[in-house]
Amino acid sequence: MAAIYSLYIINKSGGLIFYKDYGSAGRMDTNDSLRVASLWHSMHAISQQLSPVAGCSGIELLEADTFDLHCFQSLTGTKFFVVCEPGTQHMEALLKVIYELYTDYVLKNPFYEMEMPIRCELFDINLSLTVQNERVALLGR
């Protein structure tokens, strides 16, 4: 079973950019993931105003029975959150490392146009990549 079940690419306006399913069950089609990805948003943001906590960037972990959902924003208000078995640790790391395919793959790309859909062939490739060695690395811990 894959410790690793989806990871979202959310733009600053709350619109799905890239969706990636890793889990063999309980597949969502593409308005399930859209829906996903708007109330993810929609928390988020919420998250922000309501924190006692001046400064709160909103919500970073949330830990259910079945699953944790770890959450990345960057600067720029594009967030990045991975689905995972319950209490998988190392993913604010893989968050970031997945960030960073983004802005070398992505955001370098001259055809890639800010806020829309990714299609880029590189930045799947090294994602697939980078998802695997991190499967591999938590079936040795």
Given for the second form:
Amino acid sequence: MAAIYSLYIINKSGGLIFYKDYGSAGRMDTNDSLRVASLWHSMHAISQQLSPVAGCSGIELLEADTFDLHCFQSLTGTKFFVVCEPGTQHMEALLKVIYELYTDYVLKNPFYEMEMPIRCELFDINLSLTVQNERVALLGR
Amino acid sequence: MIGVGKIKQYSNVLDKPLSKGKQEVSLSAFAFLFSELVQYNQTQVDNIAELERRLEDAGYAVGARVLELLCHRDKGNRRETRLLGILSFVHSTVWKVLFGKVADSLEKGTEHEDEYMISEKELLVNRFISIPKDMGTFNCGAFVAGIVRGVLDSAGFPAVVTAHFVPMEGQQRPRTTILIKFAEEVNRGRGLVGFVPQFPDTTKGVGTTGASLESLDKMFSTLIMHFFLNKADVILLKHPLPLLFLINLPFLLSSQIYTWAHLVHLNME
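Please move on to the form predicted together with the partner chain, as the form predicted on its own is already shown.
Shown next: the complete complex, the earlier chain at its head.
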């Protein structure tokens, strides 16, 4: 069973710019994924405001009965989050790697327009390689 | 003994050799700059062929300069005069300086005699670039093709250079092939147009700086040697000495008429 269910990238205004699901569990149609993205964006913003701690950067991990949601927000406000099996480890590291791929293969691509949906072949290729490696590593653990 | 040689002291700072400086720049900085170059040119054109041409022109300027620099740095102010020589110069020396490695392969075209191909599994400029589907066969390697054209053209081997994606079996990504098609005179000639010897002191001119008679002598002997080795067809020297023409007979008999620009013209005044 796949440990990672799906991956989302949302731009700083809450629009979904990348969505990919892995395996059958937790599959969603386009509308649902858009909804999750904008919902998460708002919840993340609200959590920052509600937090009793000063300088809170928003929710990093949401634990539910059937899934975990790990979120990483870059300095520019782009959010990366994965939905995965409860208790999956090393997701923060994975998100950092995905962020790195984003900066390399998306932002350095002259044909990518900022804040727009990501359609970059090299990003897709390298992302699936990374996720595959992650899966192999998970099986090995 | 190797490694223990004492550092040479130079009395005059001008005698000190120019250091090569740091050989590498940040790949990210380059990638962003190149991306910006493509984006800027994209705003200036309305079709892909035009974009390709503009990138090639940008590369051409780089190539012309790189040739000048490398001839000075690595070859003691000499320039390749043979076709294969200049090709391997591009394939190894130029590639190494620009991309930190030798190009993956240099092949002769199978269909045409006058075509050569430099192939690269992953061209440095294409490392982070995904071409959108609606742009068809566009390749940002056009910039590199321009560099190659700049080098070849400045060395006296005019050619048409293009960049193409070539799908590879068992590989997810196509490789990039730089196709070089030489102009007709290059194929016919034995490098006539390729023969533009550089002086020991090109920037100042021989006469004015009072270069030694010895260097002048050396130059003459090189010229004449090239002439007799059939590497140059015409040598024309303008000099306080009586005007000197050396003309190769088979060349005169050949059908094509060369323009003055094609002749080796050395102005030594």
